[in-house]
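The chain that follows stands alone, in the form predicted on its own, written as structure tokens.
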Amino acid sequence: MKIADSILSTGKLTGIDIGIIDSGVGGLSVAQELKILEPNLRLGYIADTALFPYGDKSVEMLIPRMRYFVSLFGEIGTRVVVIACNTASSASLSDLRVHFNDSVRIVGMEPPLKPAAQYSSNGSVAVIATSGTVSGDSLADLKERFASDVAARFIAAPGLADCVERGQMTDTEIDTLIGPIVQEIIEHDVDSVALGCSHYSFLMRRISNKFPANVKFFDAARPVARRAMQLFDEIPKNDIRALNQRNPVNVFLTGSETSFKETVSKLEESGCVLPDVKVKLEKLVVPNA
């Protein structure tokens, strides 16, 4: 499908500076950080809610899906795209960079294990992530590259991303999901934790006070946004964006508009800070899905 036939060309979009792809609301944490860096950025966001969560999806399923979404952005001139999901990044990043070469610069997301290891006082760190990220080869490779001299534990957190995606972040539910993780952190004297899922960014404030006071948390949303902005600034610009436009994030969905909007509202009600979003009304249909 060419972009002219897809919903990314509707709504009189004049352009998208940076595209973001995730299975749900998690990548809005990256969008928020990008808006802090440059409020006038024109952001496009594909929320593949029809396939949420990515955490348990195969490489064979994710690679063609990521290729398709990146191609949609590329065909309207977007030169920087963020894969705002650790599992999807692990599955598809190498393929995407070869497939698109430099026509689209791809920014992946990985658990911030490197800073967690650097700032650990006792050399005992942990990564909290989805089952897909914990079981993938990329996390082991990340440890070998950046944390080989520390004791690093990879802890799966089943249900935590789902909790955020539903917007149901009651203390009771969070305690149930976090309790076993807190216990493991205490048992192994972990003092530095890397959050390995973009959805967890919205939980960081809520969960950090449930851990021992000496435990430091590291989230990937801000460094990923900085990297995307760095790549965007390197690209020659053919247009001049009007100052003080404060554009909302244009969101394209593969699933329910109602559910997505309800989740955003619930997250805001619970105290999470999200960018302004504008949901496009037509559903984005993925070929052969």
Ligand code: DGL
Contents of the next structure:
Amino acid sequence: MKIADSILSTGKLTGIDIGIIDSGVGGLSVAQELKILEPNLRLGYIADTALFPYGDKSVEMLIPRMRYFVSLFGEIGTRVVVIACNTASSASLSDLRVHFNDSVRIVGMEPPLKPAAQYSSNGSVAVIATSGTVSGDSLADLKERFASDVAARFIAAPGLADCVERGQMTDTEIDTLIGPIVQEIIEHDVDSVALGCSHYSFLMRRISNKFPANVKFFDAARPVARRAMQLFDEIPKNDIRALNQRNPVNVFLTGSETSFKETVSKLEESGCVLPDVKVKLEKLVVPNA
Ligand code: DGL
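Now the other one: the form predicted in complex with the named molecule, given that the block above is the form predicted on its own.
Up next: the whole complex, starting with the chain shown before.
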């Protein structure tokens, strides 16, 4: 029996063009960019809110969950899946690409260190990310490949993604979390910052004015969406542009529907732009978890 059968039998998970996976609301930043590129896209979004935050979870814990979620999309014929989470991408991307080979094309998310390094005029850049991303091999590898000629500081920001996930972004809370990071940036004269967590997209406007005016921020949501769209366009299929259906993003949650909806509303109230979402399944159960 296919893993997705129980969900399929309810008729709730079908016809998804691109699947997106994150620990919570962060990947909605990628969904929003995809909807800007192609409003007719039918997007499926798995938010593993039961295990949020991913930032402090082990690779051993994240790989099987990512395999399971990608399988769910794969079994209903979705050919492109975005791991819209830097932490999960760092932990599982190479495993997933081998495991699914070409049956599902996987798009990962990594801190945009390359454009940040290219932009810097003084060679002092920073990546702000979760502890998992900061300590993972992928970031060191990224630095080696694309930013070997700059001084790059990898700054862990524990608690910052949680702040977004609660939808609560009071100035006091942000100041407490951001203050030490701003200090480090000033101390090392950093002029270019790569945001290494999809949740931080929703903080951009709120946090950028806390930093010196010459600091430029790079967010990966748009380039990741473009890459996913590129892969989707390579797949032979009926033209979805003819559909003219402005579907909301179909959301599948492992945790509470109420708190997810509350977070989305709070983020919208605070000025963040999110796509329309429709929670399709209150509880997505992860076997053996
Ligand atoms: N959205 C995840 C990322 O991009 C981080 C949030 C979490 O810690 O779960 O890394």
